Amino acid sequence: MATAHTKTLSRIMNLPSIILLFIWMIVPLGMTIYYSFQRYNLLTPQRRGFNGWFNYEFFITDPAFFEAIGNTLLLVSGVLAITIIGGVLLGILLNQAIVGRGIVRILFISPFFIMPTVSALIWKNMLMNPIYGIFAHIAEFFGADPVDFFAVIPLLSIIIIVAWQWLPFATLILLTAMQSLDQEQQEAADMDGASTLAKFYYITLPHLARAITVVILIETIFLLSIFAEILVTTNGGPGTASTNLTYMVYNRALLQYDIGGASAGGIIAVILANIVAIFLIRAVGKNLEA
């Protein structure tokens, strides 16, 4: 009696967090897919109704879905790469008896809690602008030409942001990881002659396997929903040169006005997201089992 009214009391305590997990993400995702059937456009609200997959087809035959999904993994893929490289090189030398370490390491992580959007207008209007930005004024000190980042190379610059937001947090994950380190290893190739170079192939690498999985996983999540920094730099262009897959929803709902082509845009969305999700979750299930 008393294990089966501690088993009652247990799910009565929890039924408030349930109700609101319920609330703030099942419903929400009910009503998604409910529009994601009907024709519903804010400029016609009279002509509302069931549309089937109509707006699934439109949303995936549009020319610019592919090339969306295309923005998508090169922006995911370049942050990574970056931050991932940079990430460990930046923590071999923050893992360096220097002085003020403490201090450096606290101002180094600073730029991943600034607002992606805040972060996106420093680098828009300070450093990447072609007329009064600090890269315009280095290009003609060098008696080079001003480059307008957005216009020439806009997913690269976009890349570049983002990855300068999410290089410190990787960095911090790696300097942990590097701190766990065995020294007595590093010791005993000390003493076989290894070079630096092998000793960071053969033990530091591997130990690092580990922390750079959790870092893929943990970015690659919050990657694929990247928005602000688009909407404020380039709004998706030139064209439809930096548009993902968010802004591709987003530009359906509220330019177009299509609330159930971006309901489908949107599911679509979280579907792709899960199936990456399940297959870096596997990925690091098995790292961590290795």
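Here the structure is a predicted model, which is why all the values come from computation and not from measurement. Numbering follows the first chain given and starts at 1. First, how it differs from the form predicted in complex with its partner chain.
A hinge is where C-alphas change from fitting one rigid part better to fitting the other better; between the two forms, that place among Ala269, Met248, Phe150, Gly91 is Ala269.
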The other form holds:
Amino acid sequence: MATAHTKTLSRIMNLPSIILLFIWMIVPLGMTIYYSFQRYNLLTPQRRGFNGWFNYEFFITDPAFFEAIGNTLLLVSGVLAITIIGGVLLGILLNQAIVGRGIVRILFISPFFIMPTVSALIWKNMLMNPIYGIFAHIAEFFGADPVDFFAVIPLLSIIIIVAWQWLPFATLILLTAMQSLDQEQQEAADMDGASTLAKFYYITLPHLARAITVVILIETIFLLSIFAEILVTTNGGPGTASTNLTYMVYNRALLQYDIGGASAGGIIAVILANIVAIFLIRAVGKNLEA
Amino acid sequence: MGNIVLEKVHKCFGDVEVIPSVDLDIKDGEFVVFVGPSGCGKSTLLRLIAGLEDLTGGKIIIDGVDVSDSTPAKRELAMVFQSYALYPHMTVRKNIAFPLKMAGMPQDEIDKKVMAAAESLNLTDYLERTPGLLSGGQRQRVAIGRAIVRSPSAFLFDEPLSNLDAALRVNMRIEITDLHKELKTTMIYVTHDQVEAMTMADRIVVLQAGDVEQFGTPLDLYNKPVNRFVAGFIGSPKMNFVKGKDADEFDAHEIGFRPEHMSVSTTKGRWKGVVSVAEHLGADTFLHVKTDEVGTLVTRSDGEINVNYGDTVYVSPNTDKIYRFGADGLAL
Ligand SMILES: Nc1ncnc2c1ncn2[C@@H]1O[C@H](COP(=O)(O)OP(=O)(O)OP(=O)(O)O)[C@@H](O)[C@H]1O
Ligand SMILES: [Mg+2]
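Given the form predicted alone above, what does the protein look like in the form predicted in complex with its partner chain?
Up next: the whole complex, starting with the chain shown before.
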């Protein structure tokens, strides 16, 4: 019973955790905002002081900045497209009654447990290496020229690696949703003369809308800050062809020792993430209601 | 047209034989009800007819065409499921229109048919709602609407009213009966409920463990049950059965008499007993009488009789309404 008394009581009981979470969030954010307005380079730490909007101006007018934003969005949308389309198709496959389904499912989920650095290194050295990678061997077997993935299509290569890592997550969520699809609805559609494709489009897909929304929202949060895969494969290059915002901030702070500039970049990344979040919630959030 | 013939229909799930062998001939326009105890294979038989399960053996013939291997859609039957199985993301209008859309009918014709169905089922005010926002009875009507729009050759119902409350059930029962009178289409209806079976059916199929025990009109089943199982299954409260010397007297292994064919007296009668349960319903009185000789007997008397728990009474069967059974359970 939600009486006035229990409500006040529950608010008081909630207070400590809310305060803790708030501090947890606000202190780093406040410090980042503070540094973003400071002139603070680790190479010249004595020249500190208020810097106005200079750090922001400097970060934004960097020619790499818009490319980094573009790369960030491409990376997010590319991985989302692959994981969701692939996840739906694999979910349908894994939802069939096949022999050893349990084992297949576990095998299938395992890429998700591999550390990003490890998987990126495996992709880089064992699969995509232009000289001794498996893809190069396959290409040679068919008489084609091996592709130097990270030199020619650096961003796409990273998208493929990250998509490989996230595909199991998407598949797992979508498979679970498919399993909750009402059998009688499918049978009713059979009686109504719906083809397999029509059943997928009119019944399965709407049923999956909520799960797809969850996948999009969760993946976006993580994909906006992809870092390890870029660090161990391309280092953001060639040039800035595979630099996303996270990597650009890292570059500022730890390669150029510019704490002020990196903080400004961090705040810009937060703002960008919020803009993306607003659009996403607008676009797909209604699926989560009711 | 909707003449449905089952020939030696046989169904196993793995090693489990659910339907040994069923032969049925359902005439065009008939309202046939399947009844039987839980797990006897009513739903399975219906789903076999619908094409939702594959036959293990035998044939299903609809209007002279062997459809044993046809897909559900090809059989042109419509089914109403117990859970209604409405499409939750579609509005009522789209739900009802779905089979027509799948059949590739032009949109203006679809609209016309949907409106006609919605009007006959009182659904016009709800066309733009999704099923989640409807009451149980309304959902039921949408499911029926979805079934009638494409003018199937027969309707299949699997316990369609079991999720509704008692009052609504009575209403829907009448609506479905009216619908049958209006459409004159074959209907096959599965139910647990005796009253539904007796009131709606032209003919009733009584099933037990996948076998057809009897196929006949409701009053046939009531008056001339072919065996002890049908006699005990049809009628509520259940028929009383007595063996031993009382049965010998009638030259039978066992005799049965219905509760409504018994008389109760406080002074004299065939068996003496003590009332263990007395149900006074106003219009009827049900008594459970514990006798020393033949166990507990149930009686049903018209109106109110002034007998209560613990009273001693005498009960006697109406001798010209006695059913006689042989040792094999068949009626004599
Ligand atoms: N897919 C299946 N696999 C194995 N056995 C099944 C399957 N479907 C049904 N059965 C079995 O077949 C028998 C008949 O089931 P069915 O659903 O036809 O019974 P029913 O008469 O409809 O019962 P109820 O009145 O409880 O709905 C049951 O013993 C059931 O366990
Ligand atoms: Mg059933």
